[in-house]
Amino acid sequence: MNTIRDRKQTPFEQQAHSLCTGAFATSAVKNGSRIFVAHGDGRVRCLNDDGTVDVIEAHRGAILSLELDPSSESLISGGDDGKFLEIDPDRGTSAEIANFGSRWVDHVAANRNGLRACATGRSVHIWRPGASKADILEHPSSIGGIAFGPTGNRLAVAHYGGATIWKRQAKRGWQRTLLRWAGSHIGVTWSPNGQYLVSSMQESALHGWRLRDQSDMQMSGYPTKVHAWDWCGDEPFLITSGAAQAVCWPFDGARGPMGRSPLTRGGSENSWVTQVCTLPGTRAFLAGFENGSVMLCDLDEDGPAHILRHATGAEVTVLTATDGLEMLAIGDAEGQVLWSRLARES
């Protein structure tokens, strides 16, 4: 295994912790100044800024999505052994809100309502405040992702032929709306306003829609399927991984994207990136990439990147800062976490 310790380190690197789990990292919350790194042993890692770390016992086996839920800051998380679970990261143990026997639990998801919802095969389960049971709604194939809006109100769901847009009456129930689109749809996600809905694609593409109008929005010319995305600055950019660069794609003003060329940033010889994580408050972001290496770009400027980590060969897979910016992390593919206040990079 590659280590950080056996080549030149920036820096960054220098200062930060480090951890090897051995473990493929799979997903990461932050919660205040704590992040929350999830592992393909079933196991939660907090990461604490004085370089201690504390484990929590979830999953038997790999843990594949881990959320926070803003209602309670509690965590909920779903594995390949059929659970859905709510960990409690102070005292740090879990407990059981759904079995599913032998169907994995891919995608959950929280808003500050207290919603919980995940969803497995075709179907999305969602807990209610106070309801004795699960509500289920049902999709046309198995389901590539799922986002609460902004304000909470709304579930979309991505699947073959589109995606589908969710929202609960007082009296009526769930009610959906369809957005069609052919092809398989892999991820969902929301602009910060709520009027903008795009999904990724098996085809290594985006796929969006104007909410109001139903228009349609097509960001195509990836190589290879973009599997991460993060919103930044005031006027937004959906920044996105799958290509040799972060790919910037502007959804200021009435048409968005629409019409419009992406920026691109940062660049690392002969690897895509597969991570992006923006810097609350500023127009900054982190791109993480297929040979390990991690940068700092700007939507502001296009010029050389600032280089956090040299390539270690190991894939990044996780990419998260805290909204204070006081810790940024990184995880990958070889179960290698390193983590470090950013205030100490200059």
Contents of the next structure:
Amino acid sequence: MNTIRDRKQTPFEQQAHSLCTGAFATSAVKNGSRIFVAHGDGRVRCLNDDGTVDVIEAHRGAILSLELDPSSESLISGGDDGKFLEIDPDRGTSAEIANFGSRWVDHVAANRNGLRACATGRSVHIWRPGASKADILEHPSSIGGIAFGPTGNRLAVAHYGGATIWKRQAKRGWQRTLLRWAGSHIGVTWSPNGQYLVSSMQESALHGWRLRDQSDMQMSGYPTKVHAWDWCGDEPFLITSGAAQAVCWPFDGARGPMGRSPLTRGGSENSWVTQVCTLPGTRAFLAGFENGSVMLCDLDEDGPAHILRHATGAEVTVLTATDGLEMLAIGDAEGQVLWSRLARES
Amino acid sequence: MTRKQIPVTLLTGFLGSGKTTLLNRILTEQHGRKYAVIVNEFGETGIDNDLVVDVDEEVFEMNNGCICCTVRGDLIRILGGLMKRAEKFDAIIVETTGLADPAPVVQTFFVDPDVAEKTALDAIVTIVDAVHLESQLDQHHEVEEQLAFADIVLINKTDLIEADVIPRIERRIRAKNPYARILHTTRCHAPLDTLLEQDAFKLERVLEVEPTFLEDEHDHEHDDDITSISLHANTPLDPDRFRTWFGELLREHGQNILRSKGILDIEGEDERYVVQGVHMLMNSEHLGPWPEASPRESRLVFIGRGLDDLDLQTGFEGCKTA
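What about the form predicted in complex with the partner chain, after the form predicted alone?
Every chain and every other molecule in the complex is listed next, the one we just looked at coming first.
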């Protein structure tokens, strides 16, 4: 896409590789020094640091969810074609794990122990390593999000009326703990130490539970729904989208964010943060905006944020950085993808 | 950057009215458009260009204290997903089950910011079975609600009844809904371009509202029947008094007021003030000057239950400037 720019390109824009796919970037994962972006045309694109792209044909409709299976280093994906797929990124091939027909596979997740899960409608299907049949976990309503805990075989599921934590026990199978909170929960994330569970809500707020005693934490004040989050720093902070600035909640101490105010970082006039992504191993993170701009922010610096990419008009829908910071990628709703290592001046 | 919002048609109708027949036509006809159809247990796949999505209707209460703020959670999820597809749709059609109240679907478009940004409610199309409508109206309140919300009513199966019954059916529909466009069909054979992509929910379309007035057509068989009331005023309305009265009315009685539409002449304002409400939720806007030819007057229509008890006429009169 050629656009006439009336301002100087940022160093990142100058050196980044760029691809216009024409298909909404729906999700992205990193593995080693590579980044994989899932798109609305059913393809997964592997972005290489020499600027080349390997295209993997995966789904027949939009890819709704893409994750790395840390036990096998393959990718797993769910699509609106009803398929739950395993993708071999080296061969560029995909294989069907399950097919749900006209039901969408909205969410997928995997953990280090080789468990693989997908959510379709009100059910979560979990495959244990070597098992031919899935365990099916039913819920009272459609599932807003799933996430495996950092340790053990625990799966958190967000739904209407709260969240459910499933724990697998050798003899008794999957046991559930229901964490109630009125309203519709549309996403869920565990704190890295596994002590807190946080959900995103239809009512443009976050809700948290301290798992030790199931005490509730309300994190409200967002003008829009929180669709993206990441954990950053050693405290750590939960950095979130959904407002004009990135909103960062502290989870240190015994009480986490209870009774405390969040930090706000970055910011853009007339635009909301739609994506956030921690630069691994640092206290810096990226915030992507509805207007297409991307800023580099720092938990410890409240000054003006560094602009990595100017506004384009297309919502940032994907932001990822590899663990060694070899590469970071930006994807948007118009299908534009930019990727590069961080520029020296950045 | 404002992108075009994709129009969404809500298709309602009691069991056996002919919704499936219409959906089959949409999916098989050579219309040259690309539609996505969201259905419940349809059992058909999209032919040609169209996409069929199966959902379970899930009505959620919003946790924000508004007692009638129920939304369709499944719709928020599916509409969000459809926006990610590489292919773009000309329109989306949402079918509800025969027993569904249309309000949660409509409220979803008012309440959910993501849905409101990318899609727009286009029209509520209600199909009725000409043979069974009268008995269904007496037995199932869902039929009344589906009529009350309709922008377009399709009287289907007219070939199966005597021609002189049709005016009676129309009168009963008009008593519940004075402004819906009524079409007569057999096997849902109305042209698709009279049903889809109609922009009926745009505030601009409220300007065309010419409610049909019925003389003494209060066929109150039950106290909880849905009826409509149309109010008129030739003197301008006081802005503060109107907003206070209308706001309190929707807040306190929004559960019983299903829909409201009005074009208002506000004192001291040169433009027409247009309001449109669904239960407690309301949109309003100033929509250009009064046309030279037509007189400045206020018209306000309510559709709901127990309207007689709300003293709407007195309340409206009280908004007039002295």
